[in-house]
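As structure tokens, one chain now follows by itself in the form predicted on its own.
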Amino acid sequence: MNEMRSILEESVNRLFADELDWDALTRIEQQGWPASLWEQVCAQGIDRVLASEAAGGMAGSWGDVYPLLRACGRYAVPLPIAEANLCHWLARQAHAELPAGVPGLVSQEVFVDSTHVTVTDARVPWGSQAQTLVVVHAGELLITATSGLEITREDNIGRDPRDHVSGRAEILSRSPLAVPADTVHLLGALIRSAQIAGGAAAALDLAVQYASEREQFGRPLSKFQAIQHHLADLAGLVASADAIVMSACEVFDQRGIAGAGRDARFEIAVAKCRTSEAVEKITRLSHQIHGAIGFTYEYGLHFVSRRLWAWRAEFGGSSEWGEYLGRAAVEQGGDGLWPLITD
């Protein structure tokens, strides 16, 4: 790990560990947008690791930002940090700069005319807090105002806002953007995979701690063979998620997703397919180890397990990406499949 990644990982984990205990997460769910925490995130540049240096960012790579995305999952961070970094990366590719404030990432199809973008029931993470919308359309990056839009608050199962946005948004700027049309969907899958890896690590940590402290029949739970098997399964799932998502980030940094030749699409599909599929077992085993207490609101396992259930479906679930991988295998044929996996 290079120095920048080490410093970033240390700083974000310290911030989130200090600010986001279970009481704080409960308070945010009850009261809404944590403005002071977002101010700290912006002050430390955590929202723009992937932005250009000219835009006040770090010009980081996806390998650099992985520890941050993982920490967002690990601490169930109730802020659009992952989405903001993706928006800044898109602006960097377009040699554009986002206005200050929360960017709203639009991943659905839109209609564009010379002055406005028409959005129809798009689900925008933290859309009610967004000062601008970021849209990729027909080879352009469009940055729009949010005034005049109809925004209806709705949360996903993790209780993070996925607000419904509709209406005509004035275009503030438009810049050529030479990326494939499905870039937002692909990179959205990558950031959710990283968050799942972090959430899985949190579930494992809580399970290990509980099994070590809780006693039955005069022995810690961790001494029972069945619990040891559960913990070993969880540890394997966490290790595989980390490895596969880190690999996808590194391959994307090397090859991109230009759609020609051997790019990073395969690795991103594998990462999202595998992490989304693993969520069922991760949450089942961690809750089984905890027993009844794991299902109570007072005990904080639910902060990560609910978000894991939400993230596994966003930007495509295991069925969508599994189908993609199946088609890729058929296209390669028997002789080409192994080189595809190992290249």
Contents of the next structure:
Amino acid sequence: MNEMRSILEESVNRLFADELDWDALTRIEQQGWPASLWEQVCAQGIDRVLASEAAGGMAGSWGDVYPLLRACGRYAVPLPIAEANLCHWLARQAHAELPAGVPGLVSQEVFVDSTHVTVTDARVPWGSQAQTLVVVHAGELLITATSGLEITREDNIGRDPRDHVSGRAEILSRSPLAVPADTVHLLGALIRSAQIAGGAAAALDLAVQYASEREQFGRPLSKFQAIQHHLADLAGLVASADAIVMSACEVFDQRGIAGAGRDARFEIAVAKCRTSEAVEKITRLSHQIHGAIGFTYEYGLHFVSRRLWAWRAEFGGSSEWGEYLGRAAVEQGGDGLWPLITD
Amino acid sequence: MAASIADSLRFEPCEFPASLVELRREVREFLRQELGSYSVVKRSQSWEAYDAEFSAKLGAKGWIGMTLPTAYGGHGRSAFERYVVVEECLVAGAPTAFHWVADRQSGPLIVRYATEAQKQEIIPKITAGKACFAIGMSEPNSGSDLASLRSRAERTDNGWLVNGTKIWTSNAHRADYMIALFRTDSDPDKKHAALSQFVIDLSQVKGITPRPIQNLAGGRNFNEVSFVDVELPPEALIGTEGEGWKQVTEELAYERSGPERYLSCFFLLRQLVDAIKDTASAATLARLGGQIAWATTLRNMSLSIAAKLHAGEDPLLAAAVVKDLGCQFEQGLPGLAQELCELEPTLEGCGTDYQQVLGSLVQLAPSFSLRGGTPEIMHGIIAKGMGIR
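The structure above corresponds to the form predicted on its own; please give the structure of the form predicted in complex with the partner chain next.
Full complex below, order starting with the chain above.
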């Protein structure tokens, strides 16, 4: 791992560990938007690792930002850090300036005229906090104002805002951006995969810790073979989720998604398909190891579990991406299956 | 915060050097030409299928013992070059059982521990694809608890005298050499430290009798092997007396993380794609795609370990993880194929290619979670690696 990555990883892990213990997460769920923490995140540039240096960012690659996205999953971070980084990456590609404030990432179809973007019931993460909307449409990156939009709040089961946004948004800037039309959906799948990998890591670490401390029948749970099997299974799933997302980020950095021929689309599909599917067994095992305490609100396993259940469905789940991969396979035919994986 | 287990178990991505593209193309072309005449059932068995002629051809191409030193007839090539050849052979369904063990572990073991004379004699035969090795490990009363094995090698004036029984020894009835683990010290307190490895030239010794054991599918690959007053020369001891367990363990990361640990049913997956390609529903495609995602993930993990091994690390824990996940994946494929495609499995020569391959692999699949260490043993290793056992 290069130095920038380890410094970033260490600093975000420290920030989140300090600021987002279970009491803090509980408070945020009760009180809503943690404005001061968001300010702290922005002050440290964590929202713009992928932004250009001119925009105050680190001009990072996806491999660089992966440790941050993973940490966002691990600490159940209730802030649009992953989305903001994606918006900054888009702005960097388009040489566009993203105004200060929370950017609202739009992944749904929109209608664009000369002055406005019309959105119809788009689900925008932290839409009610957004000062801008960021839209990829027909070879352009559009950045709009949010005034006058009709915004209805709705949280996902992780209790992170996925607000409904409708109306005509005034275009602040438009820049040519030669990326495939589904870029936001693909990169959305990549960031959610990374968050799943992080949430999964937290679930494993909590399960190991709990099983080592909790005693029944006169010994720690971790000394029972049945529990060891659960933990070993869980460890394999967690490690494989991390491995495939790390790899997808690297492949994206090398090949992008707009190239001719084989690009990173396949790896992203693999990553989201695998991580989404793994959520079921990861949460089942980590909860089973925890017993009833893991089903309480007081014990914080649920902060990651509920997000894992939300994230596996967002930007396409294992069925959508599995179907994509299956279709690619039958198009290649049996003889082309292996080259699809290796070439 | 307590030390993170998740952070201690990571598989850094490893990209193949671009220079290997040409080698991969060359191997594919060779296999395409060579394998057309083999039955699909034989191809489905891949590294379980024994074919001396094929191995000699692969050896002539320089694709066996690739990483062994040139001084002994090896090719001095990188672990990644070998990895390319091995995975291409597996997915193409090349019958590699004749040279499999020699290429994977016996060759490297001999280079590391054998005498100069043994290296000069044996390694060139391995790289030519003309030496088949068997591994004598399990015994009738020592399976997963391997270190409890009881076969004895006793020192004599002329070398060693061996008595005992090995079991599940693949190809012992037709191998040229066997590398076996015997007890060389009767001290009951030394369970692991009393074991030593031996290399046996099966053409030169008397008293070894293999008895083939038929597997459930009717195949006769493995054996029960009895050793009755077998006299071995002093130099048959390989490595250090009493360090056999350590030497065996050193090879395990190679043995458990290789592409054969998830690709055993890839030939079936290829056939399945063709069997369902015109009729598959979206739901079926999604299930199929899920398997492709698994295969890709496992390949990344296996490669990541190959890179660690290449760098001189000993990722025993990571290898156990790959073996465990790979086994779940490959063992699940016949059942999944049966779900996605309503064709019955058939015997060789009956039904379509797909049906024959399914018929072959559905019967072999139970062995996937037995050979090379069971999932239960892998889980124990993983638990130990996590510090809870």
